[in-house]
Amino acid sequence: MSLSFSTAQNYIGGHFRPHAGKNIEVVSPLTGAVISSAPLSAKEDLDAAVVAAQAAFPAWSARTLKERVQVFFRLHGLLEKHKAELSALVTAENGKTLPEAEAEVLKGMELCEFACSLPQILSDEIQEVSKGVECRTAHVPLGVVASIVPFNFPLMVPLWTIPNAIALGNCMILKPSEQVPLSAHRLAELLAEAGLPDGVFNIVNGDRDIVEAICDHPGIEAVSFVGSTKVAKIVYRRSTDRLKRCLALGGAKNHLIVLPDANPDISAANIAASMAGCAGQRCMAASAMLAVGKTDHIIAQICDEARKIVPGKNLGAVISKEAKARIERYIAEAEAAGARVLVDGRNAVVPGSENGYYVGPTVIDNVTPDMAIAREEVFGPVLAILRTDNIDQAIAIENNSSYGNASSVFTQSGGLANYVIERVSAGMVGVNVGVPVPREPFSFGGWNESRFGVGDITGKSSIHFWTKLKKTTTKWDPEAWKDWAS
């Protein structure tokens, strides 16, 4: 489909607004060609978004969960409607494939289903605790809240929490990547189609300056943040400091362990496509695979499924040019250091689109646990294999990394895979699943340096993050009661 590409801007107050200060460049992996412009926002445009936040908050709390939830089933619609211009939309900005875009309005889909199931997930308690005395729990809403996304999914992340915490009270501040701000854009509009008020939702956009403005601002009461670790510690740390609440999700290094019994035509499609799905820019993507044992059978076709995966048709490209050379070097510095290319991506080009960021699938062997491509998230379609002895040297592995996000075992032996699933240091665990990626109500987060706060941003655990607990105890004299009535 043909798309245009209009300038990027703040919204705030159920308005775009133009911004008279710089501009930064939108340009498209898929050919390195500029489609659009966003602004650097200065703290005096946060402060605007505050303001309309603050203002739009008593009404929109004081609207009951039911009737705020039907804002995220009108948006359900309108994101079916508009499926695949919203898929175009995100494989221009970002560099996916067409239909990895689809699965992320899908998913965008799937968590306003969610949304909408609040008031049916989402009890208040009340109890008589002794004679005429009565307790009882309601979920309050905090208030302003902001949510900081990364580029890889410009759609899916700020679904993870725009639906949860608007329709729970909450009035928020989106701050996009600078470098993928046009479906936000998109989003905001189709939030004012679906009858979301003005203020409700805001977006201000900008760089590391804005990141910091939020952490800072004392008119926000929560910040959830998607990145990399290293700027998720500086999130939490400055956020935690100025006395609000913040959750923030670091990068991974997902290790995938690969027994000899495993079933080697669900273990080779699967971990193939853990590794190269999105141009491995997902914290789930499949990183490193601990081979134990007799497994050359399993890595020779988990290479023949990486060779049919093709950049520019079934494999798209990474969001830059500077992301391109920092993946290259990764597997250059290993391969000198002595692991074996089995699969090489590097220098892809795809006709046609040969200013295009691309990264083919790559396969390296005979890695070390000392090696950088071993530690260190790579963020690209690159899987390291590491050999091992025996099942406990992989989990060793497993557990000697600092990040703890996703982890997974390939076997047919249940007993192995409990042995595996009680042992590892990760937040989610799979079983012959190359992505294990929770679905709605189960909730999305890591252990480790994979994540900092408490609860997960998804799922019923976010209704923790994004609400407080009132508790009230009320106690009445009957005889006044009835000296009243009588």
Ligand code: NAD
Contents of the next structure:
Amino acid sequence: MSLSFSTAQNYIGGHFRPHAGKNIEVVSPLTGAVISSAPLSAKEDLDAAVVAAQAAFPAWSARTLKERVQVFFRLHGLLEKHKAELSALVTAENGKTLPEAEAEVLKGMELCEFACSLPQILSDEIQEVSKGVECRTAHVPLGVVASIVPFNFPLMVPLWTIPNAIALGNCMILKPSEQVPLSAHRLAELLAEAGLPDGVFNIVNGDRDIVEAICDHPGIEAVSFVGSTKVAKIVYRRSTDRLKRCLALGGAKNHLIVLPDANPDISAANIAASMAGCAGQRCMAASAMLAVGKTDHIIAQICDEARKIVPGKNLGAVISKEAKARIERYIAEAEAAGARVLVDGRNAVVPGSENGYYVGPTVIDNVTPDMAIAREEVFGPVLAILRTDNIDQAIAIENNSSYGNASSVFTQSGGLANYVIERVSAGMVGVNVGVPVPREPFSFGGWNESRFGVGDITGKSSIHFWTKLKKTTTKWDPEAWKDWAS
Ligand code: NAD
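Having seen the form predicted alone, please provide the structure of the form predicted in complex with nicotinamide-adenine-dinucleotide (NAD).
Entire complex below, previous chain first.
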């Protein structure tokens, strides 16, 4: 398929618009070549988007929920129809493999399915609380809301927020990652084709300046953020300081606890895939493996699996030259501090894509808890193995992490699995699962410094974030005054 890359543009009030700021180059990690450019918008571009969203809000929020979700039935069909094109676009701008990009489109469709189920889930409560007196709750949209997203899932992470926030009656401003603005641009076209009225969905591209302007803007009621913990803290503090509702998902350091009785085949395949999938650039990626007791045979098998993962074939590129340098620096520092590099992905070169940003799968043994590679988010296809004598030492290392997105345990014992489930400090836990992402309708969200704010970003939990409750008490029966509570 031949793809042409137009310049990403802001999308405001149903039209792609020129912007007031500069442009930044968009580079494909697969080749290192410039494939497009993205606007670095100015504050007046955001102002225009807020005006457009505010203008669209009264009519959009006045429609029934059942009517609003029709857009997402149609978007679901369009995502399916354009799956090949969208996957190629995601691959070109993000660097992940085509099957990984396809999985991203499929997950986006599943997120639309959840939004389409909202009328079934969201029957508001009504009850006769005393004779002739009724109380009812209604979920009321907030108004104009913003969604700020990272580079690693250019299509899926925007779809964590767009369907639910908009189906629930809000109008949205999306701020894509300036590294991958093209999938969001295409999504705006598909939302228009799906029948979304002008102004309900808007895109304002940009970097730090526009994120800060979103946090400060008095016309924006709520801000959702997905990205690194450093920026999540900035966005959470700044938005809530302006008295906005904010849910900010941050980075991760996910621990896998591997017990000696684990099934070696299942464990090795799942751990290697979790560590290297999407080139390790998943907030749910296996990052630190806590090998409890006699697990050498499993580690050997993980190395065998890792060697089957080949850059440029079944392993994509990392996002930038800087990311490649950062990942390789973590490996070198761990090695210099005494860790053993069992599988070394440094200096990977893909024939025909010599300028692409590739790091091969890397497995490092004898990592100690004080090393940076054991504590910090590497965000590359690297597995750091820490040896422990018993399960409680492993849990203590997991509990000591400042993050808390995901943890998994590999074992054949239900009792030991439960022991770990009860004690790990993470929002999403797996048993013999390398990437324990909950499928819809179960919600997605971590703990500790992997998430700031209340609730999760998808599933039923997100309903509370995107709406406010109106509680109405109604008295019709003239006799009802006799009751003390009415
Ligand atoms: P990032 O934090 O650098 O950027 C995220 C967004 O914030 C982008 O839109 C970017 O333009 C903006 N931004 C960057 N620096 C900023 C600053 N100083 N002030 C204000 N805004 C700023 O994250 P990234 O590199 O795009 O994505 C990778 C990170 O996202 C990883 O840490 C990963 O774990 C995390 N992530 C977390 C989840 C989750 O669910 N917890 C999901 C996906 C990615």
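Since we're looking at a predicted model, the values are computed, not measured. For clarity, a rigid core is taken as the largest C-alpha set superposing within 1.5 Å between two forms. Positions refer to the first chain, counted from 1.
Remark: with the core as the superposition reference, the CA shift of Leu469 between the two forms stays below 2 Å. Relative to the superposed core, His19 undergoes a C-alpha shift of no less than 2 Å between the two forms.
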